[in-house]
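One chain follows as structure tokens, the form predicted alone.
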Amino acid sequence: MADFEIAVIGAGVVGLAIAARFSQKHPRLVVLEKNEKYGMETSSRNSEVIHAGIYYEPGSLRARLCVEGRDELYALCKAHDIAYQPLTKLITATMTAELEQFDSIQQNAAENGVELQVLDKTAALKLEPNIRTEGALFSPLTGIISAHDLMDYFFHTTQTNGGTVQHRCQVIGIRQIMSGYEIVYDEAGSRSSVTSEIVINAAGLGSDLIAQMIGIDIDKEDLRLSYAKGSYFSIVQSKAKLVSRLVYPMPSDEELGIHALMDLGGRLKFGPDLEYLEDRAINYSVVENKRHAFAESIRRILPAINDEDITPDMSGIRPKLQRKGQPPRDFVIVHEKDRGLSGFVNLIGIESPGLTSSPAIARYVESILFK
């Protein structure tokens, strides 16, 4: 017999999801962590904003993941004291031509089911005086939430289960045997190893290495992550006030655009903006000759910002299996049974809406797992 029934392979805010689903059934569970502590990659490093799910592709599982997880997280929230506030979101036309985008991305969001309001100039700055607006689309269903609460919820309940969260675990290879599969991992220089029946992938930026370790070519099914690294800045105190609510620009192809972001402390951030890092170097640093760039990219909604008055502040590195100059990809999220690797999960290419969409994804795993 198997050491477990189920292992899942990281401890971001997806992983940690899982666990917490999965040990209710099956606490036979361990979930490998590569860090001294749960969520310290891409997990903790984000806006933390529940999306509603405005531009995702309609019938792709980032739309149906977002919708279904926007619902849950709020309903966990009320239920388990987890901090968060119904901000709302305004996405705002700071050009006259920008309004000819308002019918598309009303379209886009009414075909995943989500409720938008369009604005005229005047009741935009009714809600929101200080930004730069010719009209806005309003979205009453955008939140913030802490990650970190969520995941000391999630953490929590998998170890009330009874499962286990190892930290401090980095997994160096995975074999198929007859019981399930034998995961190797090295644990402060020293190699250990244990044995699944079932084997989750949630491992975030190293998923695609993870995937590769069990025999995927991972460039000929073209699932070899970018490092996508998002850079935020802080603004003073004393203008912290000019906004109220969350305030993004019209999105571009890539990017939804540097944006004005409130966290539960009441602090005003902008970001993130997108920088590909090349040979997936992990560099957290937001540096100062950015400053100029990115108040210029805020004054675009909220003019009375100076280059004075914001501060480098935290950056995130987004898995991202969208190439630079490409279309948006949809998360995968695959049980590897055709490859003969059944009980084998993989999930890869899981950026936002990540954070909102993980209690509706670790529904899916099971629909895919046990149906």
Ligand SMILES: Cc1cc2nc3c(=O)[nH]c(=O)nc-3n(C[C@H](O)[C@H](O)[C@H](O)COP(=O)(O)OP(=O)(O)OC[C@H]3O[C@@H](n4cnc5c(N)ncnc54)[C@H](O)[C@@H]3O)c2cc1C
Second form
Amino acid sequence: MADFEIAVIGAGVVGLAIAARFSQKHPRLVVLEKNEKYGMETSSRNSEVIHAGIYYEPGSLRARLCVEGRDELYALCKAHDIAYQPLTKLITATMTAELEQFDSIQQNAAENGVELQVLDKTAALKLEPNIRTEGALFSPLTGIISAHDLMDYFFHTTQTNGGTVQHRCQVIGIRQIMSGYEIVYDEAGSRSSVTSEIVINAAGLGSDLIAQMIGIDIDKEDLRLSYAKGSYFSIVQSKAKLVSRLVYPMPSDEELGIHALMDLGGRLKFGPDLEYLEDRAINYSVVENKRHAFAESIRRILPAINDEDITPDMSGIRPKLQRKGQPPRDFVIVHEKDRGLSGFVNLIGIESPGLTSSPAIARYVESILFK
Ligand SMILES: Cc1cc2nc3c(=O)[nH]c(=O)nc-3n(C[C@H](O)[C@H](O)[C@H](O)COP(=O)(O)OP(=O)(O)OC[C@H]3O[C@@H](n4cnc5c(N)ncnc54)[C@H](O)[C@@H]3O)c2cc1C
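Which structure goes with the form predicted in complex with the ligand, now that we have seen the form predicted alone?
Full complex below, order starting with the chain above.
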């Protein structure tokens, strides 16, 4: 018999959501995490927005799991005292030419089952008097959440159910055995291993490399991740009340654009930008010399911001399957039984809206594993 029924690799919000859900029925579950604590990578370095599900391609996993996850998150927040705020959001057309994009955004949102209201200039300015706008789309279901609270909730639920989260365990090899899989990991410089019937790869920025460990040719299968850094600048407290909800520019094909964000402490931030890291070298510093370009982007939607009103804040790194200049890619969430890897599930390219989708991703993984 294997040591565990289920091993989850990676304790970000996705791995923890899966662990919390699965440990109810399968308490012989372990989560292996390389860092000293859960949630130290992308899951704690993001905008903490509960996305409504407006832009994703209809029928894609990103669209479907975002909408399902959003509703589930609001319910979890209410039931378990997880900090959140249903702030709502405006997507502002800053020039009349941009008003033409409203139809296609609205149509996409409608196909995803997402409510959006069109506001003329007067109505938009009534909600947000300080923004630049010729008209806006209003999303009533967008909000913000404490990602830390959410992960604490998933972590404690896993433990209460009898599951284990092992920190400081970096997975370095996996092989298929009679009873499932042997997972080799490095723990403080020494090698150990566990066996498990089922393995769920939720390793975020390392998820493509975990897939490679089990023998998948990630280049041939187009599963090698690109790292795309997103930096944020915060606004001086005296100007933090210039907006009272999330305000986005019109999206481009590649990104949502630098937007106004509030955290639960009432701080106003702008970000994230998009910077592909050619060598995948992780570096979270936010460079001062982006200040002017950032301020220019912010002024597009909030003209009252000067260069000296903003300060470098934090950054996060998106695990992207989409290459620079190419169209968006969907989440890859696959039970690899067709490759002869029964019981092995890969989750690769879980970029935004991965936080919003996390409880729905857990439900989806359950459906593909146990159907
Ligand atoms: C700038 C930015 C803004 C975003 N904004 C939003 C937003 O507003 N709303 C939203 O819904 N989503 C947002 N996202 C996306 C969201 O943050 C991610 O989709 C989500 O956090 C992914 O969670 P995860 O658990 O898959 O990955 P992670 O949080 O990266 O967790 C993976 C874990 O696996 C561990 N790991 C990796 N390799 C190994 C190994 N070999 N052995 C053991 N452990 C390993 C890592 O240490 C890590 O803890 C944003 C992302 C970025 C970068």
